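The chain that follows stands alone, in the form predicted on its own, written as structure tokens.
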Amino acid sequence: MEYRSVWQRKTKKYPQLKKDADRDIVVVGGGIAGYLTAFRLAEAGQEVTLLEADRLFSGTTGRTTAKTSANQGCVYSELFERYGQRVTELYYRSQTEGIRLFEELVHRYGIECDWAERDGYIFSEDRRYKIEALHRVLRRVGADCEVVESPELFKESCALKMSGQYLFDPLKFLSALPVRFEIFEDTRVVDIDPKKKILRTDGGSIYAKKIIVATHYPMINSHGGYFMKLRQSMSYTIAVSGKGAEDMYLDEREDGLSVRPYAEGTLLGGGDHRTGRIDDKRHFAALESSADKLFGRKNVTHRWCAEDVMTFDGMPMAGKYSKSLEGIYVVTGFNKWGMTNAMVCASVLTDLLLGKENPYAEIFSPQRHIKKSFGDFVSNALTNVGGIFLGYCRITLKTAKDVPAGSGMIVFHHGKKRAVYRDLSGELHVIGNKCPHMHCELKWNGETNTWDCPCHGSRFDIYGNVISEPSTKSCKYRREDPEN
């Protein structure tokens, strides 16, 4: 079994930035959102430079389930309750526009990326009223959909069926687009001066006229307040060999099951939870059990996890980073629907930089007033404050001797609290117990063997290396013999 996604493969290698430079437009982040934004701007004749901390598409883009779909579950019911019909209809149209733009590029460049039309099902085994309410809202905004009984894969449920949805291989698609812009890999932006528009990396600084922050989670803490209005969510996926599902299925529950076919088998995903909010559930084992029930005993070929940025209202953010900053923009918060939303947001940002109107700029604006969000805001704030408090004030009597082999714990070690992982040979891997971003106490995730921040979702490997933002800094690391 491989511990990576089925999409991840070797891609063309690009150089590392090694000197200071002046550039017109700099996009920070080489996932699908940053890459498509750079592509669209270059297509419009702009000079663009893209900076990626690791390799292109090595983050959430390479770990997606890659569904290009407008059938996104109960987000439409929730939007209708918050905003009414106009905003709900605009969001639905934006998603169908995203599908159209993907299809147009696939055909224009003759891209072979396993692009395939499928039916999409949102199902529920015990909350039929959710499906019926979703159907009513979608019909009001013009969607062609229907409620069906006992869909093929989940006979004990009812489902909302929407045809004309698509699957594809995201890395095949992105790698086939013509590159008309400059790319630097292994170039982590460690700091941005938002006033002077200076991006600092270990290899040099870039002085930019305009900056687009497409780093999964926004990295400028001093403006925009994103650390208060976003949260991160973890989910888990396995790939099983052989023929299974023909279409796409998604449980209407947030932590429910997702199923889709791919070229060599079937993907099953689920187990969603807030990053760093670790429970005792064995998510991969639960997915394997679901695969056995649905398809009989199958060989599990791959397993991986992904992290998604969530907004309070279920819509992404694409536009000006904050009202007080000129020439700095942001794209984030795809709520697990990064394929269609990345495509639409790339168009929104391109039009914004070119001074053009875009029908979705208003609803995707990072400065929009999110209605009925007080409870979400308070809950998120309490989680963040609680994590910081634990980092400084929680007392532990555990020591490194209490850490089992193959596991990690926050312990009292050499006079200070430390995050300690003991490998299978008994050696200790020691890092600080607090996330460098805003000093929340880290949590051990035994499913992924990572240290996760419960506040804003930064993640670190056992050596303290940063895996995902918003932290731009790694944790200090020390390796010790077990006798120490």
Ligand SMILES: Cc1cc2nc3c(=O)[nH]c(=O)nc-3n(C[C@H](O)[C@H](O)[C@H](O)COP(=O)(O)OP(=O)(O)OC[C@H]3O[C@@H](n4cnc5c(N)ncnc54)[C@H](O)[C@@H]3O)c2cc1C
Given for the second form:
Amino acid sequence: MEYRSVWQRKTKKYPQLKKDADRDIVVVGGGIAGYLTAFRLAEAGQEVTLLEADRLFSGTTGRTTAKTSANQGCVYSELFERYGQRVTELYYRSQTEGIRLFEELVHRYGIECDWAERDGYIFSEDRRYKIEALHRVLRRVGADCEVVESPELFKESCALKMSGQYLFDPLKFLSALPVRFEIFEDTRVVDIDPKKKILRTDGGSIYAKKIIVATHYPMINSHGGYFMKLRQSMSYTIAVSGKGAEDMYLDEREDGLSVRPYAEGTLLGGGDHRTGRIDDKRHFAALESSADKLFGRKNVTHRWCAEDVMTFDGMPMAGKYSKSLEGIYVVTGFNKWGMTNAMVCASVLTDLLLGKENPYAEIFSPQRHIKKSFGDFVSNALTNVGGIFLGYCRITLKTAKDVPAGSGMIVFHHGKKRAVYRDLSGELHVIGNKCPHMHCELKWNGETNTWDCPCHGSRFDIYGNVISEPSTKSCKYRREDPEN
Ligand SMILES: Cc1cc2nc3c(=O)[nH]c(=O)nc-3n(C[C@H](O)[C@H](O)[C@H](O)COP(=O)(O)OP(=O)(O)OC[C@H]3O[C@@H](n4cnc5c(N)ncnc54)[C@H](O)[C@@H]3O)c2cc1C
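Can you give me the structure for the form predicted together with this ligand, which would complement the form predicted on its own we have just seen?
After this comes the whole thing, all chains and molecules, with the earlier chain placed first.
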């Protein structure tokens, strides 16, 4: 079994930034959002530089399931209730436009990326009313879809079926696009001075005329208030080999099952939960048992997990970083629909920078008023404040002796609270108990052997290295002998 996604393979290596520079447009973040935005701007004749902290597509993009679909479950019912017909219709149109733009690029450049048309199903075993409500809304916004009984894989369910949806291999696609812009890898932006537009990295600083923050979770805390408007949600995925699903399926429940075929078998995903809100559920085991039920005993070849940024209304954010900042833009909040949304947001940002109108700029504006979000806002704020409070005030009587081998725990250690992991040989791996981003207390995730932040979703390995933003800093690490 491999502990990586089925897409992750060697990509071309780009240099590291090693000296100070002046540039026109700098995109920070080499996931699908940053890469497509850089691609579109370069296509429009702009000079663009992309800075990536690690390797291109090493973030969530490398761990997606890459359904390129407008059949996105109950988001349409929720949008209709929140904003009414016009916005719901615009969002639906944006997603079909996203699919069209992918198709156009695949054909224009003859990209071999397993691009394939499939039916998409949103299914429910026991909440038929949800499927029927979704159908009513989608019909009102002009979508071609139908309610069907007992779809092939989920015989006990009813489902909303939409034909003409797509699947692909995202890394094959992105790596095959012509690169007409400058790229630096292993170049983490550790700080942005938003007024002077200076980006600092360990290898040098760049002064940019315009900056696009495409770091998945936005990295500037002093403007925009994103840490109050967003949360991160984790999902787990396994790949099983051999003949399995033909089409795409998604349970209408937020933490339900997602299924799609790929070149060598089937991907099953699910177990979604707010990052850092760890329960004792065994998500990978649950996915394996679903695979057994659906396809009989199968060989699990890969397993991985990843998180995505969620907004309160289910639509992404692409536009000015904040009203008061000139020349700084952001793209984030794809709600696990980052293929179509990254494609559309790349056009929204390109048009914005070129001073052109875009039909989706208004609904994706980061400054939009999110209707009926008071409850979400309060619950998010309480989680964030609670996380900081726990970091400073929660008392623990546990010590390093209480940490079982192969597990981690927040304990009282040498006079301070620490996050301690004990490896199988008994050695202790010790880091601070607080996330460097905004000082929330970390939580141990035994499924992934990581320390996760419940407030904003930063994640760290047992050595304290940051593996998921928004933290730009790692935690101080110390290895200790078990006798200590
Ligand atoms: C399990 C899972 C399944 C999904 N399945 C689907 C699906 O089927 N269909 C779909 O449409 N969407 C899906 N999504 C959503 C989609 O994968 C994501 O929305 C999308 O990949 C996010 O892309 P991104 O470019 O915003 O982020 P990322 O891919 O994470 O890219 C951000 C990049 O920024 C870099 N970075 C961060 N901080 C810095 C810094 N300070 N300096 C420089 N670089 C930095 C990171 O290293 C990273 O490479 C799924 C998401 C998950 C978690």
